[in-house]
Each structure stands twice: as structure tokens, then as C-alpha cells.
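The form predicted on its own is given below as one chain in C-alpha cells.
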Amino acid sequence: MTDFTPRPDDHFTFGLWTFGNPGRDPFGEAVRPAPTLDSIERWLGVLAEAGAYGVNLHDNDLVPFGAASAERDRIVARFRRALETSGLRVPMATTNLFSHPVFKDGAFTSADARVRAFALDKCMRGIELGVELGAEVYVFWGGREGAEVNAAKDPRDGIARYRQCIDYLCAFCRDRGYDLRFALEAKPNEPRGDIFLPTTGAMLAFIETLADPAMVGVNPEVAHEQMAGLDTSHAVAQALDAGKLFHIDLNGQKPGRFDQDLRFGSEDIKGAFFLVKLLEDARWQGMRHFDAHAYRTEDERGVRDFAVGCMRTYNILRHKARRFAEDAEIQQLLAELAPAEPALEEAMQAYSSASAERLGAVACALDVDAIGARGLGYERLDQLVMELLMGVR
């Protein structure tokens, strides 16, 4: 029987905010204890025992907002000792620019220069914390960077301010010699009515306007793309094609709902399969990060079950991706969909007047009516994938 047990070399990571989520929602109080340094230390051991590679964090997941320098240093030193004991690493860090009321109308995109200055300083301190803990990627999620009232701000100004802040922080890292890559995370809405740069595609276009685009990539999230009605694997494929997939957030999501951050693969199993298949086929070397949390019904044992479930589901789908590649019937259908046309392939490699003439000669000889009448067998192909996923192939 195949072993789906998670191991550190699977590179699975969780956020301090995921296993520390107390289960509070807009209509109900917390059902689990709020995280403390003691509970964080305990959870590092639990995750290490379960086979995780590391943990990621916002600055204030570890160090309380407004903590004095001495308190900050004491907390970080204790956390580093716990990391050493557990063997876990911190591959990614980020800054909380959404919880405090000062950010109620944005951080980087606020019209108030005082807010933007505070956000930049908070990010620089957060970057220093991330570097101290060994992070190689720094994520920016603009949860408050948007609007409910369009009359209040010109979106061009918001985007320009966002660019100015990212450029500033890139320069800060270069000046300090920090070997960090930035990853921008898109979301269409929530908590704002509308968020600027709402999809991964929008972020990829924005990156090309930066002063140092090579330093900046994206952090697509399954739920965020699905909230916009998009196929996550398509967004991730675009990021891979651009060489910009610096990080990824894996979770589950019911279509058309608020951001649920459900256990990975728990809802759209076929979508989860094709995302895993894409990452594995691409041999992507990054972390498989689970930005999700356990159901509000769960106690601490249930939270562990949630974490193990995320990792096991990924490994099961990784195994299914290998079975897909080995399935003779599926592969025969795929081969039939791409008949060999070496003359056309060669002519389309690069334009020249000669290649255009060759292409035209071949194209004119095609029986387009016969090609148009040809069935492609997608019903059969999709059913074979479903049977593979349901375990009968």
C-alpha cells in the first residue's frame, strides 16, 4: 500500500495564524484558546511530529503589536530555541497591515502619508524579523488596499502608492544586503468591498511596472482565485510561465462564498488534483504552504487532524498525478489530441517570410471541415480522470 505519510522533504508549511486560529467569526466568539508563546512552542512540536517542514508568520503572530524592543528580543530568542528543538524552519514571513484600526482605509494605498510611513516602517521591522528567522520569501497581502466608496480615492493613485512602497522596500533590502524575494498576494474582495490588483494576473502585470521586477513575484491562493470565479491552476500556470511563482497558499473553498480557508482538497477535489499535478509536473521547488484553518467545531486534537489532512491530501493527489502519467488509456487519448505535425510545428517556431510561406502552403492543404467535425473525446477523458480520483482505476 502506498504510504502518504507527510515528511519534511515534502516541504509542507503552516502559518502560526492557521493552527493558532481560535475559531472566532463575525457571529461568534472564540471556541479555542488564543495562541500564546507556550502554545506556539507546543504546536511546533506537534507539527514536526506530524511531518511538516516549517512554519510561516506575520510579525504580530509572534511579537505583539507595539511591544518594546526588549520584549521583542526575548520572544524571538525563545521562539528560535523552540524552532531548533523542533527542527522546523521559517521559509516565509509577512507583515500584518490589516488588523489595527490605523489601516482601516489601507496601508500602502492610504491617502494619508502618515499611514503609509507607518506601514513602511512596520514592514522594515517585519523584514528584519523574517531575515533573523531565516525567511527567504516575504509575502505582501493587501487586505485593506481597496475601497467601498470610489469617490474617496482615484484607483490610479492607490496603485501608484502601492508601487512606491514596494519599490521602497526592495531598495531597503538591497541596501541591507538581504537575500529576500517578495511575493504579492491577490484577492478580489474581503475585508474591503473591492481590493486593488484583485487577481494573480493583475499582480503579474503590476510587477512589470516596478523598479526591480526581478525581485518580486506572486503568491497565488486557491480560495482567492476561486472567489473571483477563476481556475487556480490557470493562474498558477501563468505565474510559472513567467518565472514568478515565488510562494503558494493551498486551501479549500466553496464557490461563490466568503474566504473560507478550508482544509486543502476538502471541496474541489478535481481542481486540487490539477493544481498538484501542475506543481509536480513543473518540478516546482517552493514550499507547499497551507493557508487554512480547522473548522470551528474542532478542539486542539481536531486542529492536528486538520493539519495532517492537508498534508495527506496533497500526497495522495501527488500519487494520483503519477498514476495519471502512467495510465495508458489516458495517455492514448492525450496523444490523439495532439497529432504529429512536424512541418507546421517547424514553420511556427519563429516568423520569417520563408516560414510564413511554408506555413501558408501547409495550411491551405488542410481539410478544415474534417478537422472541425472531429470529436475530441473530452467526455471520456474527464470520466477517466474522475474514476482515477475515485480510486477505481
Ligand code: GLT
Given for the second form:
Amino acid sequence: MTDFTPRPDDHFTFGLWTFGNPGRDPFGEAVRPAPTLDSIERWLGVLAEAGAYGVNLHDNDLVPFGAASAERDRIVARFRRALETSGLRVPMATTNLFSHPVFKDGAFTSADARVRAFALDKCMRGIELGVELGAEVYVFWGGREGAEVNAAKDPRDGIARYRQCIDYLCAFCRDRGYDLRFALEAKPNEPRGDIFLPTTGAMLAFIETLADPAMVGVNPEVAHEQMAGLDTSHAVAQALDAGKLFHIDLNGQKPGRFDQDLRFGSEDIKGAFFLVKLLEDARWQGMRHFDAHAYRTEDERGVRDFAVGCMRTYNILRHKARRFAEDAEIQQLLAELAPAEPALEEAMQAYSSASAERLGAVACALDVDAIGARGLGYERLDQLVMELLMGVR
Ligand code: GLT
Ligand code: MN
Ligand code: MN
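I would like to compare: after the form predicted on its own, may I see the structure of the form predicted in complex with the named molecule?
After this comes the whole thing, all chains and molecules, with the earlier chain placed first.
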């Protein structure tokens, strides 16, 4: 029997806001107690014992908004002691730029310079906190960076202001000598009617317009790409191809819903499988972070079940990805899809008038009707994958 027990070298991480989620929704009050320093400390022990590698946080998940610096230092010192006791790390940190009413019309994209200045200052303090805790990645999720009323702002101004703020913070890190990489997280809508730069693909294009694009990558989230009706593994593949996958938010989502942040793999198991397969095939070195929370029906024990479930599902799917690679029938079908054509491959390597001539000579002799009539066996291939996932193969 294969062992799917999570271990620290699997690099699983959870946000303080994920296991600490009290289950509030737009129609109902919290169903679990709000996190306190005591409960955070207890949870670090629970997660370490369950095999997690680390925890990530927003500034205000740990230090309350507006706390005086002595209070901040006291909280951080206690948290650091709890990290040492549990052995957990903090690989990623981020800023809450969405809860306080000051951010109701955006933080970086607000038309009001006072709001942008406050947001920048808050980020610099958040970055200091992240660096102090050992974070190597800093995430930006611009949940309020959008609009309901298009008359209120030209979206080009929003994007230009966003760029100015990210450039500013990159320069801050360089000035301080921080070895930190930024990861931008896209979401199409919610809480705003529409959010600027709504997909990972949009973020990737935006990054190339920054002053220091090398420092900035993306943090795709399963639920967010699905909300936009997209295939998450395709967005992640594009980020990998660009060398820009700096972080990832794993969770589950039903199509056509609000952002559900469900336990990883609890919905769309095939989509989750191909995402895990992609990350593992690419030998991606980043953290497997779960940005999800337990159902509102759960108590503390259910939250632990949720966390263990995320990690076990990832390990099971990683095992299935290995089985996929070793499955002779699946591999045979895949091989048949790409018949060996070394002369054509060579001719297509790079254009030259000579290679185009060689390519043309073969191309005009091809039996395109026969190629077009050939069945590709995808029904069988997909069914084999389904049977692998359903555990009968
Ligand atoms: C918030 C959001 C997430 C982001 C987090 C980081 S906060 O929970 O829904 O998708 O990743 O800011
Ligand atoms: Mn997220
Ligand atoms: Mn989400």
C-alpha cells in the first residue's frame, strides 16, 4: 500500500487565513471562533504534526490593523517562538489591501493619491514583516482593484497606477537588499464587479511592462481561473513556460459560482490531476500552497480533516501522475499521436530558404485527407485516465 502521508519535504503550506477562516459569509455570521495568538500557536502544532511545511500570512492575519509598534514587536516575537517550536516556516507573506473601508475603491488603483500612499506604506511594512519571518515570495492579490462604475475611472489609469506601485515596491526591496520575489494573483471579479488584470495571462503580459520584470511573477489560483471559465493547468503551463510561476494557490471550485476556495481536489478531480501532473512533470520547486478553507459546517476537528485532505489528495494525485507515466497502454496511445518525422522536425527547427524548400517538398506530398480522417483515440485515452483516477486501473 502506497503511503500518502504528508511530509515537510512535500512543501505543503496553508495561510493563517485558511485554517483560521471563521466561516463568515455574506448571509451568515462566523461559525468558528476568530483566530487569536493562542489558537494560531495551537494550529502551528497541529499542522506540523500533520506534515505541513509552513504557513503564510497577510500582515493583519498576525498584527491587527493599526497596532502600535511595541504591540507589533511583541506579537511577532511570540509568533517566531511558536514557529521555532513547531518547526514550520513562513515561505510567503502578503498585504491585506482589501478589508479596511479605506480600500473600498482600490488600493494601488485608487484615484485618490492618499489611498495609494497609505497602501504603499502598508506594503513596505508588510514586506519588512515578511522578510523578518523568512519569506522568499511576496504575493499581491488586488481584490479591490477594479470597478462597478466604469464612468468613475479610465481602466488605463488603473493599470498605470498599479504599475507605478509595483515598480515602487520593487525599488524598495532593491534598496533594502531584500532577496524577495513578487507574485501577482489574478481574479476576474469578487469582491469588485470586475477586477483589473483578471487572469494569469493578463498578469503575465502586465509584468513585461514593469521596470524590473525579472523580480515579478504570478500566483495563479485554481478557483480564480475557473471563475473566468478557463483551464487552470493551461494558465499554469503558460506561467511555467515564461519562468514566472513563483507561487500557486491550490483549491477546489465548482463552475459558475462565487469564489468557493474548497478543499483541494474536492471538485473537478480530473482538473486537479492534470494540474498536479503538470507541476510534478515540470519538477517545479515552489511551495504547494492551499488557499482554501473548511466547509462552514465544520468545527476545529473538521478544519484539521480539511487540511489533511488537501495534502493527502495532492500526494495521491502525484502518485497517479507516476502511474500515468508508467501505464503502457496510455503511453502507447500518446506515442501514436506523434509519429516520428525526423526530416520534417528538422526542417521546422528554424526558417531558412533551404529549410522552407525541404519542408514544402514534403508538405505538398502529404495525404492530408488520410491524416484528417485518422481517429486519434481520445475517447479511449480519456477513459483510461478516468479509470486510473477512479482506482480500477
Ligand atoms: C483572499 C483571497 C485569496 C488571496 C489571499 C491573498 S486573500 O483570501 O481570496 O485568493 O490569495 O491575499
Ligand atoms: Mn488566492
Ligand atoms: Mn479564491
